[in-house]
Structure formats: structure tokens, C-alpha cells
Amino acid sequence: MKAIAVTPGKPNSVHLTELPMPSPNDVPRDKGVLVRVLKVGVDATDREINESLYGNAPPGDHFLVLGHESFGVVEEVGRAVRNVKPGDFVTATVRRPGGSIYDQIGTYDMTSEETYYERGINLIHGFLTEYFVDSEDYIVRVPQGLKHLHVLMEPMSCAAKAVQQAFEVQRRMKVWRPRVAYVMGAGQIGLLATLVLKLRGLEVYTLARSRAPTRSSEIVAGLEATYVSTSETPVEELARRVGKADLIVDATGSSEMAFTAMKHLGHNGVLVWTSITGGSHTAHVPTDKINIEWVLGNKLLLGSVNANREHFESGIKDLALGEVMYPGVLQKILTNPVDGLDNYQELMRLLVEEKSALKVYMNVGAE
């Protein structure tokens, strides 16, 4: 069967390859789930892996199959599988356990080991192929009523985790009632974080460089949040007008903006970094001022990467509630479909060249 892969260590090596057909019997303890792939989303991670910034092939292979945002339909299950059945729509978690205690209790997104295992990213093949098989432990059912949001399940899990972790660490405050949130960046993670924060009742300001109207500003307005163009309203001015944020989620992909956000967090607040910047950019920040304000203000910086099954499930619940609260809005994130695995070059071209693309995804198979 066909698959889209790269050769780790070789920039711009994306190519079509062949994989053997998998079987539920490939998974121990009769817990295998065979999934026919319908759609796979791609993002900056896939672009950066193709640029050879990171990513390693599975042991014994010289290539890595891309794709970590999956959506498909169950074709066959092992005898011990209980939670999904043939015909169910599903997605799959991305990271797989290592050997640490955190891996073994299901929080494999919090591994303490240097080596991590992620489908389509590091040491395990991804989902950009016709079929895949995995253990029931990592397969998450998607309600039929959300199938039109397909590849948003994985990025939604990351947004859900980021906000959930902020509230989790703020148990230190005994009582924490955040009022104002800034979301830095209006890409897919920023927009989905906007949804999560709105559902928690916060006053949300979603910031991006582009002046409205844009697709992102339309979505933010549809979520009843406030879109702020930093080209027109600098963050400093926004903070003077509405107050510093109690919670900031940075999803810009810019290390400079990630550090700049530190200046605009209020007392007892949390700044969550969700994006990884792979370049060598250097920026100047007022370290003394930040140091004093953060120590005296009991502020917290939190890194959040990947997600486990719990975050997938809570993210899917938020998507379902979001569809009821803001019908038709979230589907607007799905901007750029590409048909068929043979069109892998067009998939990568859109990732690199189409700056207005919120979500590039491939239609792999028909329902």
C-alpha cells in the first residue's frame, strides 16, 4: 500500500513509498484495530521534518512515514477489543509510551525520558498511508456528528491540554478565577484554544499580525471572541485597555512573541507555550523587568506538548459543545484539501507556500 515518507537527515526528501498491509494480529493481546485512513492533516511539524530539522526513522527502516493528525474508519478489530467496532469513525493519539513511570500510567505525553516515540514524527511511522493498525489503547472514537471536523481532533487535543494544564497547576492558588485570556496566534491551535477558553467563560482576545478581515478574524468573531491585529493594536496597547491577561496561550511559532508575552501576564497568571521554534533567531527582552515582575507577581511559565488519550477525549467533547454553541464556525478552519496520496508534492507545496492556509489536509480514502 502507498505511503508518504521522508528520508530523515535529507532535506526536502518527501516521496511516495510502499508499506505492507497491516493486520490486527500485528498487535499483542488481540487488541489490534485496523483503520482505513480517510483523511490526514499536516502542519508545520510535517514541514519541518521534511526540512530535516528533526525526526528519525523507526529502527530497521531508512524512511519515516509522515502524518500525525489522523481520521479514519475501523475495518477490523482483534478479539479483545471492546471500545470500538468496524464502521466507527476514529482518530489516534500520537505519542507512544517509553519506559518512565509517566509513560506506564498513561501520561506518555509527560515522559521524563530523552527519547520519545511519536507516530509520524519520531521513531514510529505515521498515518499518511492507506491503512494503519494500532492498539485499542491509542484509538479514540469520533462521534459521527463530528466527522465533518475530521483532522481537527489531534490539534484540538493539544489546545485542550494546554488550557487544562494551566487550570491544573493553578490549584496552587486554592481559588483562581481568570477573567481575561490572550491567545497569541490565530492558526489552528490558536483558534481551537480560543474555543476552549470561551467555553470556560473567559474574555478572550486572539492576536495575530494580519489586519481584519481574514478567515481567522471571521472565525474568532464567530466564536464570540475579540480578534486583535497587532499591526494595528500592539500588545502593550491592548494590555493598557483591557488589563494584563490572567492566562496567555502562545501558539505563534515565534520565540520572540513567546518571550514578549511574558511582559503582559498579570499577577498569579499562567503563560502556556505550545509552539516549537526550530530556527536560531535571537531577540532582546527586558530580563530584569521580567525577573522582578514574575517573582513578585507569582507568575508561572508552562510548556505543553503533545497530548494523551484524556486530552483527545476532552477535546472532542469541547468540539461537540462548540458545534452547538457556534454552529458552522469550526469547519471554516479546514481550508486546503488535497486529493490522493499521489499528490504529496502539492500537499507540501501548500504547507510551504500558502501562507493563508489554516489547515492543509489530504483526502486519502472515500467514506
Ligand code: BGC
Given for the second form:
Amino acid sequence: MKAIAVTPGKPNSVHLTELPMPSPNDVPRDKGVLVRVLKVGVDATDREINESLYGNAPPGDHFLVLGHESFGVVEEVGRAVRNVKPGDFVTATVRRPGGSIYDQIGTYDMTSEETYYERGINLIHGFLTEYFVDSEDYIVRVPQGLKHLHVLMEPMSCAAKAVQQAFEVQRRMKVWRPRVAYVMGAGQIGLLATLVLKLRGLEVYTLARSRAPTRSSEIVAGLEATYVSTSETPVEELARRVGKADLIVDATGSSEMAFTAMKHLGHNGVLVWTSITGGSHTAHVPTDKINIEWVLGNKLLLGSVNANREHFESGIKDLALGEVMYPGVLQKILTNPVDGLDNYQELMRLLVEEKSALKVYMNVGAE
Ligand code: BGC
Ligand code: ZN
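Next up, can you give the form predicted together with this ligand of this protein, since the form predicted on its own came first?
All chains and molecules follow, beginning with the one already shown.
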């Protein structure tokens, strides 16, 4: 069967390759699930893997099959599988456990080991192929009624984890009543984080450079949050108007913006960094000023990566509630489809060149 792969270490090496057809029996203890791939989303991680900024092939292979945002239908299951059955729509978690205690209790997203195993990213082949097999432990059911949001399940899991982690660490406050949230960046993670925060009852300001109206500003308004163009309203002015943020999620994709966000957090607040920045950008930061404000304000910086099964499940619940509260809004994130694995060049071209794309994804197989 066909698959889209890169040769790690070689820039712009994306190509079509062949993989053997997998079987549920490839997984021990009859827990295998064979999934026919319907759609796969791509993001900046895939772009940077193709630029050879990171990503490693599985041991023994020279290539890495891309794709970590999966959506498919179950074809066949091993005898011990209980959670899904043929015909179910599913997605799959991305990371697989290493050896640390956190890996062993299902929180592989929190591994304490330097090496991490991620399908389509590091050391394990991804989902940009016709079929894949995995243990039912990593397969998450997607409700019928959400199938139109298909490849958003994985990005949503990362947004859900970022917010969940913020609330988790803020237990240090005994009572934490966050009122104002800033989401920096209105790409897919920023928009999905906007939803998660709205559903938790916060007053959400989603910031991006472009002036409204844009597709992102429409989605933010559709989620009953407030879109702020930083070209019109500098963050300082927003803070004067509505107060500094109790919680900030940075999803700009820019490390400089991630540091800049430190200036806008209120006392006892938490800033969550989610951007994966594979480059080597440097910037000047007012360190004395930030340092004193952070110490005097008991502020907290939290990095958040990946997601485990629990975050996929809570993310899916939030998508379901979001769909009921703001019907038709979330699917506007799914901007740029490409048909068929043969069109991998077009997939990568859109990912690199189409600056207004919120989500580039491939229609791999027909439902
Ligand atoms: C993926 C995450 C992954 C991270 C780091 C992101 O693009 O969505 O699942 O953990 O990259 O590799
Ligand atoms: Zn990703």
C-alpha cells in the first residue's frame, strides 16, 4: 500500500513509498485494531520534518512515514479488543510509551525520558498511508456526529491538555477564579484553545496580527470570544481595557511572541507555551522587568506538549459541546483539502505556501 514519507536528514525529501499491508495480528495479546485511513491533517510539525529540522526514522528504516493527525474507520479487530468495533470512526494518539513511570501509567505525554516516540514524527511511522494497525490502548472512538470535524481530534487533544494542565497546576491557589484569558495566535491550536476556555466560562480574547475580518476572526466571533488584531490594538492597550490575563495560552508558533507574552500575565496567573519552534531564532527580552514582575506576582510558566488518551477524550467532549453551542463554526477551521496520497506534493505546497490556511489535510480514502 502507498504511504507518504520523508528521508530524515535530507531536506525536502517528501516522496511516495510502499508499505506492507498491516494486520491486527501485528499487535500482541489480540489487541490489534486495523484502521482504514480516511483523512490525515498536516501542520507545522510536518513542514519542519520535511525541512529536516527534526524527526527520525524507525530503527532499521531509512524513511519516516508522515502524518500524526489521523481519522479513519475500523476495519477489523483482534479477539481481545473491547472498546471499538468494525465500522466505528476513530482517531489515534500520537505518542507511544517509553520506559519512565509516567509512560507506564498511560501518561506518555509526560515522559521524563529525552527520547520520545511519536507516530509520524519520531521513530515510529505515521498515518499518511492507506491502513494502519495499533493497539486498542491508543485508538480513540470519534462519535458519528463529529465525523465532519475528522482531523481536528489530534490538535484538539493538544489544546485540551494545555488548558487542563493550567487548571491542574493552579490548584496551588486553593481557590482559582480565572476571569480573563488571552490566546496568542489564531491558528488551529489558538482557535481550539479559545473553544476550551470559553466552555470553562472564561472571558476569552484571541489575539493575532491580521485585521478583521479574516476566517480566524469569524471563527473567534462564532465562538462568542473576542478577536483582537494586535496591529490595531497593542496588547498593552487590551490589558488596560480588560485587565491583564489570568491565563495565557501561547500558540503563535513564535518563540519571541511566547516570551513577549510574559509581559501580559496578571498576578498568580499561568502562561502556557504550546508552540513547537524548530528553528534557531534569538531575541532581546527585558529580563529585569519580567523577572521582578514574575517574582512579585507569583506567576507560573508551563510548557505543554502532546496529549494522552484522557485529553483526546475530553477534547472530543468539548468539540461535541462546542458543536451544539456554536453550530457549524468549528468546521470552518478545515480550510484546505487535498485528494489522494498521490497528491503529496500539493499537500506540502499548501502547507508551505498557503499562509491563510488554517488546516491542510488529505482525503486518503472514501467513507
Ligand atoms: C503534535 C504533537 C507532538 C508535537 C511534538 C505536534 O505537532 O501535534 O502530538 O507531541 O508536535 O512532536
Ligand atoms: Zn501536530
